[in-house]
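Only one chain comes next, encoded as structure tokens, the form predicted on its own.
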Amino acid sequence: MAALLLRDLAQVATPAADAGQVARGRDLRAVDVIEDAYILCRGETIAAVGRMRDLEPLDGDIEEIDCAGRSAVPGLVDCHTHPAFGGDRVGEFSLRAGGASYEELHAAGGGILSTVAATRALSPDALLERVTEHAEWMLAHGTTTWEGKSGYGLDHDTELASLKAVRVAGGSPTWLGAHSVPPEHPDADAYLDFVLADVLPEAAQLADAADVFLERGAFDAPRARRYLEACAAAGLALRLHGDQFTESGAVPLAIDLGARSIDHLEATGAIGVQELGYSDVIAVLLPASALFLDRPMPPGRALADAGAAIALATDFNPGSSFTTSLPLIASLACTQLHLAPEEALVAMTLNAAHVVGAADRGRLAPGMRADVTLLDAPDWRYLAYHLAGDLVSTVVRAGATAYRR
């Protein structure tokens, strides 16, 4: 592979704090801006990243990018994506626009076991074409490493479909294998031997970690903490969905499990934003979501000021956040969350890829993986200035480009 020099840029703008820890506090507004640029690529690694007029001359084989006029900021990484369904929800969302409550969505139809029922009707190689497309739309909002769930088949076979099409579709597989309770199971436990008997032992050997909705009308507490002290014990990394409707247990217990992090938060309070503060678990917000369901927006600047480490991502799934830009999560987290534009990149980038467990993503530094996603703007803060434009031009991923518009 030949070296790949992106040369002449405006900014390059990275995270200052060092790829083996999680920014929190003032590293989470620690970003290094070094103008009139270049970025120097070799195989799947960064060589070198520095100022125009320190470049020295290159020998050998070297593809060279102009990008006068554009930006730089690592390779996006949404940390929490649901990819792996079949068909849409957009007649649920016509009727919630038109004022329908939650109990006539669900007459209607509508909810996460609509999405089932669409997703094991599909073979697994449309499930992973469905996959492999989501993948391209992140792709071309500037998303280079991404995590995708599974939860939408709730039975041994599109479960298991689910997370190898995550896999081969280039994502970072979890197993959310505890989302709903489906109707071929009498309640919660029936249906949590079944899962625990039957399906983790292959999950675990597909993906990287487990989750589990923690809420009102899922599964509660103490049923949360059987399926994740189970999916520790075959070796994967926890994840939670918490206190999205009601404040249930979900924050002490993702605390007490060491789980790697604990997703939603709109609905959690002073007491829960301190504990966080506190503890190691990533607090994971998903702005888009709360918007599109009308929802109290996550405590983010509450949760930066106490000290938590804090990450965003796009909660991309087909009811409740139909998006795959995280530039967009960036200006919600700005204008909704009170976050500064720094926070914004280091929570979608250094923070989001500790999340999924990848160390050497999320910074524009000698020895990462060369994955960086230009900007068409000479500025990288347009990332999240400029709302839902058209501003990804360029993504290079492991030393390749991988997208040009």
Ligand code: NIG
Given for the second form:
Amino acid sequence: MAALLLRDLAQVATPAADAGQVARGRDLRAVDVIEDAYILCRGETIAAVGRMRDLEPLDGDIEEIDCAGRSAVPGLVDCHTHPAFGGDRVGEFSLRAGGASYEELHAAGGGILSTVAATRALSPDALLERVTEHAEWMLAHGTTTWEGKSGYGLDHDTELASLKAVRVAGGSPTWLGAHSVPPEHPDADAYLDFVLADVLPEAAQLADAADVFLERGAFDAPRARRYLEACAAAGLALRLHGDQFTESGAVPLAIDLGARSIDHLEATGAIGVQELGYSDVIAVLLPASALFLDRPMPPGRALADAGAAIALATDFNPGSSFTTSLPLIASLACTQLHLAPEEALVAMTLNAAHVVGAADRGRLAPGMRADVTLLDAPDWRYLAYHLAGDLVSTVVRAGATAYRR
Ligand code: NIG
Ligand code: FE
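Just the form predicted on its own so far, so send over the form predicted in complex with N-(iminomethyl)-L-glutamic acid (NIG).
Every chain and every other molecule in the complex is listed next, the one we just looked at coming first.
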């Protein structure tokens, strides 16, 4: 079995809590830090983590990486991305810079629907090429596990091609069949009749989860319930885009349906925060999307204090968050959401892995998958501290070097 030794690390930082559960409350800020450390990987798995001075002599064929001056964190987990799209929205970005609002552009047929047109124009191979390129961007920012949504096809062939492309490019596919109502359908009900009858049976075979955009101008709570109940009956885990612009009943719906996550929450008030604090639904915070759209930040500190299970993600997409950098998200989590670096790390490793349904990731401990992100930094907290820093130097995925700067 191939063995890889990462030696002489300045620090190894890992969530301390048991990987079997989502971390919340005190566990959310529990990070173990080992100075002057090593990580030994055998095959695809971590065999040992410890101090250099305790490293026993190893025999056999072992590849070694000298990590002097560098720190290790678990391979980062991006649990919310939209990588399957054609074209870009740079023109719209310029209009927004000049004062137009995201919702106005959406209502005027721009926004999501303009990306739908550009995505439908791609062949399945061209779409796979785009998703593969986006996955490479993520890897270069230290991401070793990612979720990728469809939702820019909204027809039978493009939705299924999107899900396949995400799987082939190495991601966990989520069917965002209810992202927007495409122009060929008279209304949301007619569109749902179509997707649930004609797309869901095959989407359920390709995807791990289903997602809906519950928002004014997209799908309201009764329609979101209809879509999600049908997806649950087909065996998919449930997720929601909720409370991005308005509080429209997404939190009670997510709790009632036992959803795995509710994502965005920029508009969530005190009652929603308390409800999530008592529930098992993971609150996925997307501060880059709030930043990119110049919207209020989600109540990250209040959620953490209420005991909610929180995760952090990029929301990578062409319209509202054109970034694949989880280190940038860590900075925003600390400076804008007022989370501690420890909470940010746990939220984008261990907890994000639970959102994706990958409980073997997100911790540097024996038996976990050997996913390690090496930072060019003497202290792991540079992950958040070095704003937009170029600090990811090497990424190990499943025990093999997948990226080197
Ligand atoms: O998560 N809110 C809806 N969906 C995406 C944005 C999609 C787009 O603008 O293309 C989001 O922000
Ligand atoms: Fe999103």
